[in-house]
Structures are given as C-alpha cells and as structure tokens.
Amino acid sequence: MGKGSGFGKTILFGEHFVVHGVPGIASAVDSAADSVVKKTANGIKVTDERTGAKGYADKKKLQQLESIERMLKAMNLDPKTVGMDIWLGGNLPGFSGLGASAASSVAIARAIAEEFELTFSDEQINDIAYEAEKAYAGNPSGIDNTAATFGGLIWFEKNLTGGENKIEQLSIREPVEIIIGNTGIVANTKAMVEGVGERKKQNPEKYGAIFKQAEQLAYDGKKALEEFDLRKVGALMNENHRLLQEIEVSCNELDILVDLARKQGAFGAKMTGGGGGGCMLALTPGKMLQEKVASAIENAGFEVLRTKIGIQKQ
C-alpha cells in the first residue's frame, strides 16, 4: 500500500497570465490531498472521498481518468496492464481554484511510486504531476504541480520555448490566515485558458498592455510579501482582481464574493485560479479577521475554507 499527499494552492498574483509568460506568485495553503494506492489484478478503480462543490468529482472524472493514464506513461507503466484501486481524499476539498487536481496528481503519483517501489525526485514528481494536468487545464501553467509538490510561497515563470520553467522560494515571516470562498460553479479551467488565447489573440493591443501590468503587479507583490507588508499585498491583489475583470475571467458570483469580503475587512481580494466559477481569495491576517470574513461569506450561502498562505513542505 502506496501512500501520497499533495498541497492545495491558491495563486496570489498572475493566474492567466503565467500560461502567456508573465510571472506569478502562489502559495500551498494548509490543506492537502491525501492518495492511497493498492495494487490489484483488476484495472484501474479511484474512489473519490474528497469534500467539495456539488459534482465536482463527477464532472472531472473522464478528466481524471486521462490524467491517471498520463502518469503512468510518464512513470513509464502502462496502463492497459497496471491494476491498482485508487483513493483519494484530505482536508482540500474539491473546489475548482484550489489546485485540487495539481494536489490530487502530485498525491496520486506519489502514492504510486512507493506501491510500486519506484524512486523518483520532487523535481521528477513535479514533472509527473504537469503531464497528468494537461488532461485537466490542455496548456497548463505548471504553476498549480509546483506548488502541490514543494508548498510554501513561489514565484513561478514560465519558459514558453520548452526549456526549463523557472522556480524560486519565496520566504514571509509567517504563515498568514486566509479565506477561500466558493461560488459553487464548477469551472472549466481549460475553456477558460483557450478563451484567454483567443481573446489575446484578437486583441492584442489591449490584451499586452493589459499583461505588462500583470507583469507590474508580480514584481511589487514579491516586494511587499518579502517585506511583509500585507496592506500593500492586499491592494495589489485587488488590482489583479481588476485585470482578471478586464480579461473577462471572473463572474458575477466571484465579483459578490470579493466585494464582501472587501467590505468585512479584507484586506485585499480576488479570484483565484481558472475564473468562470470556482473560488475567490480574501487576505485576512489573524483569526479574529479571518472569522468575520469567512462568516459573512457563509451567512451568504456560500462554502468557506478557512487556511493559511505561505506552508512549508514537512
């Protein structure tokens, strides 16, 4: 019996524009994927006890199913021939914006390789898990694998001539409290980045000018977290917010969520990961603040996770 874990992530600054180049800045927070593999006689068999938005299981399954068999290619097993159950739980639940399916893969691969007495690196794990995200996000960052394989803070850019992406650890003071609110959408993170393509593509006068400042941000949001100046973090991330707005990537439901948790205090809020649904990010430092805002947010009828930004790998 194999066992696994993977971060949860949520994406500070740049989701979006890191798929163009642009770089970004996320974060593991205090939530994992947990995966336990046995090995069997009989095909391929993934019990999904994770919590999460209604359905999400159900509509990433035939993805799910594809990022398994992408795996065990890239671990070279073949998956016409390897039998294993497959379960999958944790306390990150299945919100779409969580890097759920990062966390699930990087946890599944994992799991995998000790089952199968198989040694593989972090760095290998990490290019594992990027292989089964393409089943999930088709031209995937590498932001979301990142950050479930290594957690803690990391600026993220990536290479877009093949070569090798570029990872850097970025260190706060301290862990700091956060909120995650879901709008109960499961969101489709791969129409969403071919929308953004294509748009760009149409439009690239605004769309460039609109990704030089995304640049901007990224760069003045890794000053202010090193110096750990939170206000400025959360001003930041509300001008992200803004260019994800502007990109046509967030919803009505996101821009509720964010505008609440702005007016309980927040200090700056988002969306956060593929948009079209899925979950928002509000900086909250402190319990007392964390509370309050996670509380108007479920007294408005919508999942909380209540974590933390900036978790170390154990």
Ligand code: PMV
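All values reported here derive from a predicted model rather than from experimental measurement. Between two forms, the rigid core is the largest collection of C-alphas that superpose within 1.5 Å. Residue numbers count along the first chain shown, from 1. Compared with the form predicted in complex with the ligand:
- Core-superposed comparison between these two forms: the Cα of G43 travels 2 Å or more.
- K73: CA moves 2 Å or more between these two forms after rigid-core fitting.
- Superposed on the core, the two forms barely differ at G208: its CA moves less than 2 Å between these two forms.
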Second form
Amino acid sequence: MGKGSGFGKTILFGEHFVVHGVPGIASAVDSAADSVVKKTANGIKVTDERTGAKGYADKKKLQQLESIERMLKAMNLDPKTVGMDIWLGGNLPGFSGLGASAASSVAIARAIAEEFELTFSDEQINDIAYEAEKAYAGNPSGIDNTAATFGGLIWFEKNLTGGENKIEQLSIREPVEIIIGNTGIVANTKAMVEGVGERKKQNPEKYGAIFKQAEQLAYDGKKALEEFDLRKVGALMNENHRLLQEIEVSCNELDILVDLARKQGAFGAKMTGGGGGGCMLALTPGKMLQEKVASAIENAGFEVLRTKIGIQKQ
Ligand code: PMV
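Can I have the other form now, the form predicted in complex with the ligand, not the form predicted alone?
And the full complex, kicking off with our chain again.
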C-alpha cells in the first residue's frame, strides 16, 4: 500500500494579471488531498471520498481518469497493463479555485510511486502532476501543481515567450490563519480569462494603468509578507480586490463576502482565483478572529474553509 498527499492553494495577489505576465503570489493552504494506492491484478479503480461541493467529484470523473493515464505515462507505467485501486480523501474540499485537481494529482503520484517502489524527487513529482493537470486545464500555468507539491508561498511570473516561468519560494515567519468563503457558484475560469483579454484589447489605456498597479501590488505584497506586516498584507489584498472589480471579474456574491469579512475585522479580503463565483479569501490572523469571521459568513448561508497560508512540506 502506498500513501501520498498534496496541498491545496489560494492566490494572494495577481490572479488574471499573471496570465499577461504580471507577477502573482500563491500560497499552499493547510488542507490537503490524500491518496492511498494498492496494486491489483488489473484495471484502475478510483474511489473518491473527498468532502465539499456536492457533485464535484462526479463532474470531474472523466478528466480525472485522463489525468491518471497521463500521470502513469509520465511515470513510465503502462495504463493498459497496470492494475491498482486508488483512494482519494483528505480535508481539502472541492471548492472552485482551491487547486483541488492539482492537489489530488500530487497525492496520487506520490502514492503510486510508494506502492510501485519508484523513486522520484519533488521536482519530478511536480513535473508528473503538471502532465496530469493538462487533463483538467488544457494549458495550465503550473502554479497549482507547484504549490501542491512544495507548499509554502510562491512567487510566480509567467514567461510570455514560451520559456521557463519564474517560480520562487518566498519565506514567511509562520503560517497565518485565513478563511475561504465559497459563493457556491461554480465559475468558468476560461471564460473569465477570455473576457479580461477582450476588454484589455478594447481599453488599452485603462487596462494598461490597472495592470501597472497590479504589478506594483505584487512587489509590495512580497515585501509585506516577508516582513510579516500582516496589516499591510491585508490592505494590499483589499487594493487587489478593487483592481479585480475594475477589470470586471468580481460578482455580487464575492463582493458581499468581501464586505462581510472586512466588517467582522478581517485584516483584508479579496476574491481569489478566476472570479465570477468561486471563492473569497480573508486574512484573519489568530484563531479567535478566524472563528469570528468564519461564523459570520456561515450564518449568512455560505460554506467556509478555516485554514492557513504559508504551510511548508514537512
Ligand atoms: O480559479 P483558479 O484558482 O484556478 O485560478 C485561476 C487564476 C487565473 O489567473 C484567473 C488564471 C491562470 O491561469 O492563472
């Protein structure tokens, strides 16, 4: 029997802007997908017992099988001849925008490696998970599988000319409590990304100015995180949300969650990920503040994940 885990992630700064080469910052969260793999005579059977959004696992079933085939090929195993039972679980819910697919790919790859006595470095596991991610996301940036594999805080800059992306681990003094509020709306990230691209083309001056501010925000965010100035991090997150509203990727439900979190004392709050639904991220250092903001959001009828950013692999 082989076992493995992969972290979920949240984007702290720069979603959408990263697609156009502006730096962004993502963090692994203290919630992970776990996998157990057992060799069998033949066939691949997946039992998906992950918690969270109803129907998430069913909707992704076909993509999941394709991703496992891609993964096996990347590990030099033949999907037609190997047999295994794959179990998936863990405390990472299937909310839109938490990197659940990448986390599960990393977990499964590690569990297969252990069961089949194959030795892979973390870098190799990351490459294998990137191959698997293509089944879910077509041409993914790679930030999700990197956070899922290594954990921690990640500075990410997409190389727009097809070369290597810049990926750098940032250090943070200690993990910090956050909450993720789920609008319950399953968002279409691809459509949101395309919409930004269109509007950027139509309003180059307006968008150029906003993108410049987003770039500055990423650098200021990096500095504030490294200095552990959490008030500053929160203020910059608020500013990031305003920019995301300006490029029209937020929505009513996200704005409601953001306002609610700020009113309850969150240091900062913003949408996270593709927008148009999906999730809100609030910075809530300390268990007490985290609980206060989380229960207010639950009382308003939304699902919440209480977790932390800055979690490193043990
Ligand atoms: O919704 P998520 O967590 O997969 O994030 C999407 C982030 C975007 O910047 C909107 C797209 C991307 O590929 O970076």
